[in-house]
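What follows is a single chain, given as structure tokens, in the form predicted on its own.
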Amino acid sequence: MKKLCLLVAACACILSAADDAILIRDVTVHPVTAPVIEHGAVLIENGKIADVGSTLQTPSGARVIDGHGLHVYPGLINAATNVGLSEISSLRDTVDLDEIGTFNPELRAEIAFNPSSEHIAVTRASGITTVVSLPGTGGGISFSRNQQPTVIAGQGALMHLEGWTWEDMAVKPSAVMDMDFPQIRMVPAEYAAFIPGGARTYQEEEKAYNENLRQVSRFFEDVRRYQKAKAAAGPDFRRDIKLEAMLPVIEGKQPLFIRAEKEKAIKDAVAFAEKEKVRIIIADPTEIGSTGPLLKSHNIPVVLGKTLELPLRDDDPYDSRYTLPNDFYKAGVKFCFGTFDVEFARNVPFEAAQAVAFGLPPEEALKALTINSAEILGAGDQIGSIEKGKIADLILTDGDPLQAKTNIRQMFIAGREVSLESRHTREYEKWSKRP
């Protein structure tokens, strides 16, 4: 009888296995980091890429999808968003975002996600499945007298765009550690009536510039202690949540992603990596300057901001934001992209697109939003690209998902296909049926 329970068993697991197969044939299929293979397939099983290649056999019982005509891409990663955790920006309410401290390491953007935002489906619709979500904006230096800035704002989260809770979405929870480094940035003069209490002077914003970082220094010394201290105690040892958080940094088993806007912050940012030996990833930078041979030097990977901006400073090419991408490639740092917001997280193909218009190679694009994206934040070996073993975040298009007259015709992401629904296209449907 228990041999009979164990054969039922296993044929139940079998079908059940057969039952989740999916094969894409006749498509072209984009591995990102193999050559293309014109009339391919892909097989997916367990929520997994079981193969890739020319002719796959098709598993008993699998869904079969005809692919004539399509083609079939890696997800595509939004390297840098709020999404999840801010609705609608001027309800407070519905904002989970930049609280109030200097340092707040402990702070977890993975558990405050909301796996019911209407952004989320929003941002899928161009193609994305998988974004970072940082409980930061990046405004934390303060240009009012009164007000303490945050240097450090908590940990962002590789976060899937599917699922029912965030712990069914997080792909890699604590992916990086968001931090603003300190720079001196000076108030143009029609704006410092707007500023609370008033605008700081340059030796005022100097002054406040040098504390902070003597702040930031004086942090991570409490940290290394705190460190040798947990060493040295035993099971009774008081655990400070602050100072814990920050053990996977100064361990090296977490990157800070410092936001550093100018050369500058730059060149400084990369000191400050090699004083307190911790790995760091550059987070929208507006120029490059001199800074290139640094970073490939140091190894140092930097996510970009959007393309689609304005110059830097009035006196800049028109196209400075428009080439920058090129330039960093050019200069041979590694880099992806990300938007930096939520309301726009849907944009980031097009971003790499008006890269792409000026200068920079669509394949160096497209590997970009994928493959670069997911080796930056530590996950190259889960997402980014077609390959077997990976997990299945896949799309299915009518041409090239940078373009904007490119349609997503399926998606599936951790072997799931996903509806493509969205507020946007609800609201089409209910306008275009407008008597």
Second form
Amino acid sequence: MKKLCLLVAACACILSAADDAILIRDVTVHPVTAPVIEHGAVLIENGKIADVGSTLQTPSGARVIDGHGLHVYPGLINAATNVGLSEISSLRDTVDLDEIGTFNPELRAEIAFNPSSEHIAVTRASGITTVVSLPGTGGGISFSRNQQPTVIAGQGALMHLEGWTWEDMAVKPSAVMDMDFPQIRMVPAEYAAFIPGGARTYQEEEKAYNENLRQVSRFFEDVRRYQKAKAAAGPDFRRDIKLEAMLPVIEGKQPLFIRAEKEKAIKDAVAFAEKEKVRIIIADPTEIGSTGPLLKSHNIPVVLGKTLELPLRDDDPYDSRYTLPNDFYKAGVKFCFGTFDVEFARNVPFEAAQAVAFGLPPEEALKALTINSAEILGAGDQIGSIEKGKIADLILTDGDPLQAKTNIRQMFIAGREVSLESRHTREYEKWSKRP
Amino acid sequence: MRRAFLILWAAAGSLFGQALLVRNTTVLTVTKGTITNGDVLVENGRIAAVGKNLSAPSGAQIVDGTGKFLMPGIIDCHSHTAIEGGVNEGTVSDSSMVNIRDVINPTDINIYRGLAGGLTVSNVLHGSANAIGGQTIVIKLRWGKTAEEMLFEGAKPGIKFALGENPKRQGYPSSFFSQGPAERRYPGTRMGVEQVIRDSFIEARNYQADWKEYRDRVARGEHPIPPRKDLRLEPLVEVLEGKRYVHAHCYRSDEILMLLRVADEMGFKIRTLQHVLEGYKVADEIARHGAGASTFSDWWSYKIEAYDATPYNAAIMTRKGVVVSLNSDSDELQRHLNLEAAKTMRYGGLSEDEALAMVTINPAKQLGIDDKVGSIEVGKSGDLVLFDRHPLDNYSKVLKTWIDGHEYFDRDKDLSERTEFARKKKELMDKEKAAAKEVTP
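Previous: the form predicted on its own; requested now: the form predicted together with the partner chain:
Everything in the complex follows now, all chains and molecules, and the chain you saw is the first one.
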């Protein structure tokens, strides 16, 4: 019986088939890449945006939605999550993150993306239609000294938050290569007690860092040798899946998604990209330092983590993380927002909003949740704005989607209306009715 | 001595404290509606008048609030900020003898950061390692003052309880899949957690009876030997006598109900259920017991007991008559509890006043300090926060925070001092580098 209910619920998710035409009219359209259209309309056909304008003809047989003053935005994008790969973060059995090994470029997040994860619907509820799901969580402070830190965690995928299988859901599989760049991370004194053998001294950390850098260089040398060997080899060439998986990176087809927290790590990563001639994205920086001009001149984009974070150092300004997105904006660096987690992936609009409170222009915050995200992830021609020919990922709201008090009323992913119900609303419905 | 000092300090404050008039602003009183173009006057640390076109006493500091929003100081019913050293005394299952009051660090920078987010009062608690944790206190974030001066005068102290996964973690056996703790400590199940609490209160009641008998005999002119003083049982007796509040960390509906029943049986009250993520399933029972619920806005799924959490929790419990607050449990989250409150408008459709109450008057009620703080009303403390936009607007930020009418945060001042701080820091760093060079051969 329970199974049957679930099945019915799953079917109810998809209210209309993708090939139906839908006209959404009498709405304020926020195309993001073009000026706002008051009393505008959006036409969806075959899962794509067929037209956008002030007055659109209703094709025969099209479903018509009268927005009555509601707003239409492109579906929001969270550019860094672990959604689909982790259900209950404290229970390892439900978590498929951080595989064993230092270099794991052959791992692909999309193939372990659980299409039945409860997090998918919960994340959607905030107007998010697409996420990047990453195979790693970054090194952070390693509490286990016995294990080599992971440098390359695998490939992150750009996933729609709707579909029957991970294949259906993948907008861009293998979108990025998730890499934790070697950096010196001192363990704060208060955590030293939790680490077997105690915290390492700066000199020890520095030694490990230099060794890690050498390892990374060696690995890239191996990849280049492999590339040459493969080009020169005959039909009996034996493939190595690890090195093979790196070819798109060194050929510039797949960006390295480099987690670099501090100024030095960012500089190291940029120098590394120059030396190896690879495309990179800087991920989850906690400060900009003097790297603004460097990132701008090298045209390197940034995926920011949470804005609502504590300052890096005790004597940093209290709002140093709140102003960080605006710091990147002022430096002319292209950026977008992510959350680097699962359970709060739905709060990415609020992370962007906090940056607005501390100086970022609101239209830039919206771009950093839509078009910038799409472009940085190499899907700028598919999603991220309301433009003719793009995938019809749309949300109908009663206000600014960056505001908590705004309600997301309807959602379309690839032209299909998607339910905004989730585990959370189901509990609400059920228990509100308890006599 | 301590008390004498406090009185002296309070007297000095009222003697020398400058009056404050915030003028022509949107006053969000929380309990008495919203006044547009309103004024609030603070004298001797207390709100002296709320209205329109108030006149300033001579020498008063006048703040122009035009286009801005004034709300009561934000109250966090679950904080670990300013605790020096460990938050848990996790070695025993009942650690009621330890006291947070002894380990308040008034120089914790997170106090200032809280003020910069409009926070003025925190309920500072132990962690959740044991079924009965330690004694808790309420502080006002009087940055720059001593730990003693930060104590909220007249606020009842509390004690931390914890149910569910955290207190039983030390009791897990190793399994095929996971390594248990090196040394197991009772309890390892929810059933055991109940027994720890029950046992301790049976002991406390016996202890209370022993002292009563002793005092009765003394009153009768006898000379009995007094019972041995027990620092673990003393605070539990205070709980039985209503002198100390119980703040209980909990998640699942079964354990919430269990605790309410143990409390009923032993004859004490649960003042607040903390986190209480499944409170929405037993909201009627919570309301009937009279416990408050202090929850998260939207935390979920970080452990199995948080998997049935829903952000609609606060709304359901509110509708069922529970006094609900939203807390931080975090140095970071305490900086924007107003934004946490805003989420209750999306998740359950609470009104603006209901949302603001979640972080002001409701936590004040839960801590028994609602006669002193939690709303903008005449006679209450001059704990006020000035925002540049409505505090439930995600684009808002705090401009000024006052406690007892004293300014503890001012954004303009903070901004203007940064250059000087940077210069001082550089000077110190240069000195350090120069000294290091001298040492190097």
